[in-house]
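Given next, in structure tokens, is a single chain: the form predicted alone.
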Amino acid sequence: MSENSGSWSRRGFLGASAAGAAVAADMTGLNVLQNPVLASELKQQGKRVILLWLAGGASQLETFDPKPGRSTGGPFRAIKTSVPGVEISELMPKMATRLSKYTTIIRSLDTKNADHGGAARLMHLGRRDEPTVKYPDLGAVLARELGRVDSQVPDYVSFYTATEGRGSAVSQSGFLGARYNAMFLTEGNVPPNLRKLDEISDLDHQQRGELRDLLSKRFAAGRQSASLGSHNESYARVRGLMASEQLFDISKEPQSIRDKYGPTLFGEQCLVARRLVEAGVPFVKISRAWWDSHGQNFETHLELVTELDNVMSALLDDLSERGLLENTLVVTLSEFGRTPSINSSLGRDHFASAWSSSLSGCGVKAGSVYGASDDDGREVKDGKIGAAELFATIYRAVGIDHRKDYHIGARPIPLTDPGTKHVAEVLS
């Protein structure tokens, strides 16, 4: 299976699902946002993850691990946060006031790969593929573990609308199969092919569905067929997905909410992400490109970190005010960080030896900081972890035992490499 082979279409979904998907529901009339019973159930039981993927490699020194006063520190100051003794970049004043409420910082990632392609795969899969085994990415695993069999909405939605770095935008369901591929959006905020054709009226659309149901029931009468049942279930799921178009339409949101997220595409997509998790989508990835600042690092980060600070704080506030954050984990992650040293173009290059990530919300001990880099940020001096430990921590935060096994035939495939330990210190 190739990267991004999950680019989604109704026809593709039907074809893949008819081969073995197990989903079922009568999806007509989807209106989950206004269904208080379903919304309440989701708030009580559903675990969700939103990944803010900072494509190209965000600088830890201009975000969560500043080095003020050092030759590697750059021009931006460190500022105090709501957690005593913890400072972050002055480019993140809004998150500084929210750290104790929502967020834990991990400052000790050492992932040993500073190549865009290989590092992006590692930080999506949590491990490296084997020659004969394609592993599912984080979104596919969470779609499998957190999705509901009778879901009316997609299980895995991924936005990557920039062109820079899209070739490294890993989306791979691996051995879990096409059922857990992403709905991969590259052209806009609304999936293509969801709308019925304009020349078909609502009445025609309804009557065609009723006719199809009548003929299907007659055909199925007296027949026992797993493939027949699977096809009917897949058809019902597609109808539900068609009805979910409204979830991607932020014009339904009050202007005051839209203003908090801001007018940028990243802000709008994060607002869509909130609508999706509210409706029960277990995994949403929003990719913001392009952080690869080999030149003019500080101008690039002034723009991108300022936007991240505003959008991330708005997202966390919004989730919290709706009672969703206790069941929704928000992760910031890149393929690697940036070098402590500043090159002759005032840039920072690729760096995987001591960089940062953040976890907010579900299952997280807010206000905690795990690990540390040395005074100049050149290496980890305390609490070194790799991709496997980070993934194990994410799984644990949403209630998944990272030591569980899947199976390919009789062969057990552990969710994370054997012996991997999660970071218990950042979990509540």
Given for the second form:
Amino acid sequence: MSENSGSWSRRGFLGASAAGAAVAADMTGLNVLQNPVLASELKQQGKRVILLWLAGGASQLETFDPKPGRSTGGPFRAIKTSVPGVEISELMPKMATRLSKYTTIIRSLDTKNADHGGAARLMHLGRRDEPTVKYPDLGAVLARELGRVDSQVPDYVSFYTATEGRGSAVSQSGFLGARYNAMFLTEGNVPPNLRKLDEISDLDHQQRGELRDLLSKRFAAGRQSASLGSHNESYARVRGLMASEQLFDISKEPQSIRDKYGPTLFGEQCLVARRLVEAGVPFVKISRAWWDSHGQNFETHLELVTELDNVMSALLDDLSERGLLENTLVVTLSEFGRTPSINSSLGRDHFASAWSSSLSGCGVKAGSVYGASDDDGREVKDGKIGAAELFATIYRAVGIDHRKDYHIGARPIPLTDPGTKHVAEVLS
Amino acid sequence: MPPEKLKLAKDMGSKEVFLSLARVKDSSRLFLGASDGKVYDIDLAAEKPEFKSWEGHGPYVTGLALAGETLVSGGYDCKLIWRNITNGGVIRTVDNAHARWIRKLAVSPDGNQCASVADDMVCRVWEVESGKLVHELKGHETLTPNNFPSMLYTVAYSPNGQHLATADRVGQVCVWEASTGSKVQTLQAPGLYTWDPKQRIHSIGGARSVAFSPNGETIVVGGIGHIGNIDHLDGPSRVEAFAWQKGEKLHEFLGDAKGLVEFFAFGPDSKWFIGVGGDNGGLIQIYDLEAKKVTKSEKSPMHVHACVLNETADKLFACGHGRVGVWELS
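If the structure you just shared is the form predicted alone, then what does the corresponding form predicted in complex with its partner chain look like?
To see the whole picture, the full complex is given below, headed by that same chain.
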């Protein structure tokens, strides 16, 4: 696999300039800003993304697109926000006061697929599957684009602690190779088996690594294999990854910070996410399951949106106060939304025709609302977009040209499907 | 003896979800609290029953208490409204009766007081005639053990009016002395708290229904057991019975039917009771306290949210998702 966008490749660019910092220090000499490719590369340096994945499908009506007074509206009220004329569900009072500072709402997703498995794949890959190509997911692409070659921390960390829906939580680096696979945490907040065994001394461990490196280089001599290179790259980063164990330890945070995120698992994982992006991890996904509220939708959302409101606002505040939010994009996304009609179990079913997402922080025009659903929330009446457009917007927000190509051999693979347009209205 | 037969005698459809019910004594005239914020008035004995409506609430009228000519209604708008049922006139409105959703109302047997419970986890007792607040009963935690908001779902008076019971999301039942407002007993039914730390990391259910037996000795509390599949509330209907003064659990009824048990109606001899509720369909079950078993389990044409037995215990009035009906018992 290679990538190419014009005559400059990212790796070539980084190699030619020795290091990103050196480039930044000498921009005028290289005149990089007149080269759109180089300008894009510079823009994305230091950018991070945190994805809050609301697995199972959160209701747009009980979050970002309430319909008070309509038969589809349910029992929750809509409340005013810090953006004049924009209301969200009363379950999100903290986010209501922060919209104008951090967040843009997209209310016009029409993604066609309302099946958990297929929809989750679509909203992880930004496109439909193709038999001959194994596409990387959002995290792998962002790890590839935003990560540093010499990084000592993981490029892609993914939490999915519940069991429901975990099989649909796509995590694949596809043609990008094993280097960009997720560190996938399913049992808790700390990666298992990261710690060095006590019976091995640090010197032993280092020497074993050097021996493995020597042997693998001999083995690789004269062979050409992408998977072999990917494998060796992963090993080369082992000691750095081991050193990053402390990033997962929230006991190192002041109690006052931990209190803001709250004592729930989702809150703790979002605090770990902040620690990770602060240390340079380019992509972290926290999957919060399970929002599939066919029965008792309102009870479910009373629990889960209350938690989301608290955790999301704490995360955005924390990132902002540390100066990280201007370089960190926080995406709140599900595989689909939920039906406007209320079923006989006081639930809402799967619905992909008019639902919502939010983008906060980096590159986003805070306080904007894009698109609209109709009065009952049954279909998009303005600004309809699909997964590709949302992905293009995410890429643009962090400085990636979504029209660029990767290559598998001679075959160009566009980052987003040809003709895809990003939503310029939500980007600053 | 529990009734052996249960037959749907009459039912009426509607586009609304009926969440609460009150019945005029010795009649088939019902008041229904609905999801559209209206209170509906219907006489099922009429040749052509009609839904007449009164407005005044925001969405979801979840509690009704009828004392003589006075109907008190409460809902998710945190408001209580007193009305005269003859002319529909509003007697009194208390806008912020609670700080969060009102879940249910109950009226004392003498009709002098009504109690409201809400997600602010407080039970408030009101004088029906004057609207004066008599007691605030505080004994339920505002957060679940897993740090999510708790909910105070239901309340019931004892037949002699001396006690009332309240029940919450985690399956705690508090029994209060009506005259003083002091707590006299706490019962635990943790099997009704369906917190799932592994599969979904949230809960569904809670103690949705509570009732005293007519002899005052037994309290039953209902909801749902462990949920396998969230899609259709796929868990066993669950009821627990207590000799409440001793704090002793008598039995756990796990019904064949799946879904929530949302309301109870006791037979006059205290030996049997009816539980109603449902999943995506509806359930009506008859429980035998002496035999400690579910003697009858019937499907209902709607998920049932509330019910009441008539004075001779041979008719069951019930309302729920898009429908109200009357069943004959024999």
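In this text, the rigid core denotes the largest set of C-alpha atoms whose superposition between the two forms falls within 1.5 Å. Everything numeric in this text was worked out from a predicted model, so none of it was measured. Positions refer to the first chain, counted from 1.
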query	finding
Flag for residue 161, CA shift 2 Å or larger between these two forms after aligning core	no
C-alpha of residue 213 moved at least 2 Å between these two forms on rigid core	yes
